[in-house]
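As a starting point, one isolated chain is supplied in structure tokens, in the form predicted alone.
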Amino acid sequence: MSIDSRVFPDEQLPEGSVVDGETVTSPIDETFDFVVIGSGAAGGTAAWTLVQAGYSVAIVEEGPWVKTREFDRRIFPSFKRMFREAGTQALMGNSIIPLLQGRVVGGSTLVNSAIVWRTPDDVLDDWSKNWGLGGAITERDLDPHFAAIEEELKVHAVLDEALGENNRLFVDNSFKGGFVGTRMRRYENACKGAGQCLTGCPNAAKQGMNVSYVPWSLRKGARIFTSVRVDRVAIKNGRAVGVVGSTTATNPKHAKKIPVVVHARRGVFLAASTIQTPNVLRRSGIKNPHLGEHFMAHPGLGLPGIFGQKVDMHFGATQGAETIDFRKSERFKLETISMQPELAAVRIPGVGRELVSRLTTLPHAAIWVAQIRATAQGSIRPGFGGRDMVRYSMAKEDVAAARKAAALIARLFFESGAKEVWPGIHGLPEIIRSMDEVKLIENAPLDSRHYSFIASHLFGAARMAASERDGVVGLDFSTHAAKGLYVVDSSIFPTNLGVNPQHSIMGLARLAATRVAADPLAIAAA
């Protein structure tokens, strides 16, 4: 069946279920039981849970709805349309670390690799014993929600037909590095190995919120307001009663901002992400000494290895292999990743004729990465022009973990038959060609400015705690300062995880929405 003849899940939606801020011409003023801010992992899950419980739900999304048929595998047009600030955000500190966030219906689930990990037991134990969560969030609480999500979103390990050579090399050779590499478990249905997760799955196989919980919610009566920015949550008598915002239209024909007010009879779910949520709360009048503090991340770095045979990263699951063997002992997780040529070419050594010549090596390149379970903490503040300013500096111990991971990846590449490795570390040769030269990586400076980090897993800037003295959000997921204002994204996490966070975010959002929907006191009309 050709791609043009298929009906994708983001098509044929109920009439009137999508209100596009790009085209509206008059003010919006509507009322629902619940308003959900954000349509990503947390928002999509919360909306679907509330709709299934029988409530009327509005989803408010700052970005546009880019449909499956509109995806463009080219990096620049995709980044410009689907990423916040066209992918130019950064963490500012002792080095500049690029930050990628989806700003589109589906949020970052549209542009990530759909990797599934339940919240590790040791993290839940830590939250319980050291962060005051007690019995509020336990493995027993979360397991049925994880199981339901895994069934609905078709979670399974990457199949042979979508594995690809980049992932296969990692799995087959991991024992040479002294660890066990496994195929990733992902939210996907009939992945064809297009290798385009970053710019949107062209086959709607990846079960992002844009093709699953959001359209499912609309078919059960929810509405979504796209290209609408929430300026603040309206709070009356200490309770959230709706949201106030405006359209974010970029079309010159509809460039005027149109006011949007969406009333909430029963509550507001804030799922704007770790970066945006603290500033939405600030604009809503929420005050707390921990708001915007304790920001954490998993900075990542990758190394290309060049093989004699073709690897062809254009085919295979974008990220399909991993190991968590070093998550506790060394505070890093190893993964594979495939990159489109425009991004992969950034790491090609040389200039001029040498650079042009080396472009021919891309079909032979594999890229393996490390995400660092960093100890550093940063802060989030309002920035110029409505942007969000993130201050974050990696600790020396975090850079040491990254250096150790980079050396391990380089050694594994050579053990697996690579001819060259490109460290991408300032001060080192652009190319190393033997196992003996890996010692150069092992002795690289412990200065984050020497490394090419990127941040995508974000946590903690509105953390949960039993007391207002210790956190922004209470054990019922409602802010301490305003009842009925529920925060359900990873900003409430007291710590980072050491594994990919989407499943934890979705499990917690489903748990929160289920509890709110089932508790008459929690949902009493304001």
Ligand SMILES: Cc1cc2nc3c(=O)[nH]c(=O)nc-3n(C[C@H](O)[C@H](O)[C@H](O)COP(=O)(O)OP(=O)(O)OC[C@H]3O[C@@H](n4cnc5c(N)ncnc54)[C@H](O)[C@@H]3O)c2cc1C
Second form
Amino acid sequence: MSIDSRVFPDEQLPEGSVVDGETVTSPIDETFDFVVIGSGAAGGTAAWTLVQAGYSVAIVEEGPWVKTREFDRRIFPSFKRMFREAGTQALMGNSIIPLLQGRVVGGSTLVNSAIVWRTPDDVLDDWSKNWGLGGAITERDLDPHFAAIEEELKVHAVLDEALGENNRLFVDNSFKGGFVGTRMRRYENACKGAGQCLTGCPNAAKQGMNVSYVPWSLRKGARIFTSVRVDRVAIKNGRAVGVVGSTTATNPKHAKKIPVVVHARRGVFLAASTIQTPNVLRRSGIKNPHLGEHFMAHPGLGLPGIFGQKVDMHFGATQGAETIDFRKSERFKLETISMQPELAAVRIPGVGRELVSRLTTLPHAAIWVAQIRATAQGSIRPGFGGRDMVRYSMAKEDVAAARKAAALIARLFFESGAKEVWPGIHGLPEIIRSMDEVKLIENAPLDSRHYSFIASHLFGAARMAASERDGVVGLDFSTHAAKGLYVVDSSIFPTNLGVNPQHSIMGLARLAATRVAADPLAIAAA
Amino acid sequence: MTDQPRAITALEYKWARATLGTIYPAAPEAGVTQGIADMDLAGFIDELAEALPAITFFGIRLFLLLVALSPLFVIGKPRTMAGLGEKDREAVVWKIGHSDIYLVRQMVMALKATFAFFFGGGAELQAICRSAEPDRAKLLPLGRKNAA
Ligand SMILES: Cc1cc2nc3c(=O)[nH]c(=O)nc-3n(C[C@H](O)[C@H](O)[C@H](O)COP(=O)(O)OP(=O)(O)OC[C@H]3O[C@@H](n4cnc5c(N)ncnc54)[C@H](O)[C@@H]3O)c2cc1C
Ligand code: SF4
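Having seen the form predicted alone, I'd like the form predicted in complex with the named molecule now, please.
Let's see the whole complex now, leading with the same chain.
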């Protein structure tokens, strides 16, 4: 057996910097300048920014810390440790849309594909003009933050050696579909194209928060409480003064929940993600008619195309090629993705031996996906047993955009030399074999129940607005109802984006934390 | 290998094996000699019961039960899935999976998705799908202007 002698960034952390809720035996009661709830894109960035400004910071994370050395490319063992509800959550509405979220140190950045997009100008203009954000968040404000993050997290386009055939086919043939396909820009340092982004990068090449801002913050004095769920933010005299929660140990030996209180001298940053943040706010006594409303998403729809030659999706960046040419005109973005058989099976036609035989043709499959900039809005409420309940139904125009994208992908597959396309649309043949048959997709019913969507880009539900009448969070990122309670994840976004959200979330979190760190009122409150 | 999951009854397990073994059987002609019922399905069911929220696991259990008891309504045969031959079992699962009623076909979709986590991770399939790394030289250079 070979022993990997590399030292990963999530190892050799300062003594005492990680308090593991799975092993603590007595109640925790500690005090810091700031408490950050969540260690994902938003929380990791906020923590790192505050630490660099010289503050003492506690990060409180509901999930465990799964280290690079422990990553397991098998899907289920990974999903049950790293994903909320083992990856079985769903948006419930006209149709059931599976919902993926990380619940682990690093949040969804540990399991995502690290695709980078700055917030498009038209979105910032829209927020400014139509959503009352005025000059609070402009391109000029954000640009230096994006640039700093891109430098720190080594953002660059996928290199030749990590591209892989699935991505190459898309880039090389995109002109046949009348658009420009490009390599993605990603947060990664020496990606080896292991295609395992979804179960954690075994090379620590992907710069998720678990191997970047979180350990960097700990090395500069921050502390993280893992496997600790924040139940509510403590609010006193209209100001956030800390968090109250308990351990979430999964180990039966430590199954008893242990109370955790972390006091905040200067403020609390809430970065629990679009789905969890509204319910944390509710449990903290925040009231606002917009809380939990206006939830938006980019439902994704993937089509496999089967080639005569081998594609070997498992080699190459998990997601490595894309186009935003249709973002404004048609409200969708196209991307490639690679999938292991454990996930691809559900998109493979048939049952029985037919299904199993087709599974063995996966080495010949490429999968291309459309992310729909959907107009639909949903709501988030508390569910049973502390879970989160999301109600969401796609609008007809969103399904129309998805159908158009599916037809375009199918056409591009055939132009690229695919022998078969598996549309996965109820009522259509399970396999189409020619360009002529793409018409069937073009005429498919506009009913979301006929398609298989999946959601991982999430927005809204605690939106930002200048006044309490129009939104939950003010232009200073603090809730209108309680000062010093800063919300920095995409729950504050007035709309969705049409591009992948992580960079926008990080840019806004960095902007917010920088402003708060420099705010004399926050200092005075100490 | 676990003989009987702790999380469901022996009868439910018998039905689960029949239904899931129909969705994911062996396909020796394609190099897959082990169907899901030949694998440690009982162990996986217990793992699911531990990992999923109770309500989600209850849903899976309910779907397994409904499909197992459905042959009378689907193909007109008054048996459970476990009492049918392979062809009939496949017809039942196929028909439910292609039903025009959304919630009915979702039952098979949910079972297909959940148990793919297990079946898709089987050694034979993994070996087939993760065959040797392709020859990198063949992948280069890019044909068009999009080189990084
Ligand atoms: C599979 C997948 C692929 C994706 N690919 C991309 C991509 O390539 N590019 C991109 O831009 N976006 C991508 N996304 C989306 C992106 O990862 C998310 O938008 C982003 O991570 C959200 O950041 P966040 O900080 O709001 O939430 P998260 O990153 O999800 O982090 C929130 C954290 O808060 C913790 N938390 C929640 N509630 C509590 C509580 N009560 N107490 C304590 N902790 C709590 C959670 O456990 C979690 O760790 C992907 C998402 C997924 C799931
Ligand atoms: S493709 Fe592989 S090496 Fe590259 S970032 Fe993802 S997991 Fe890491």
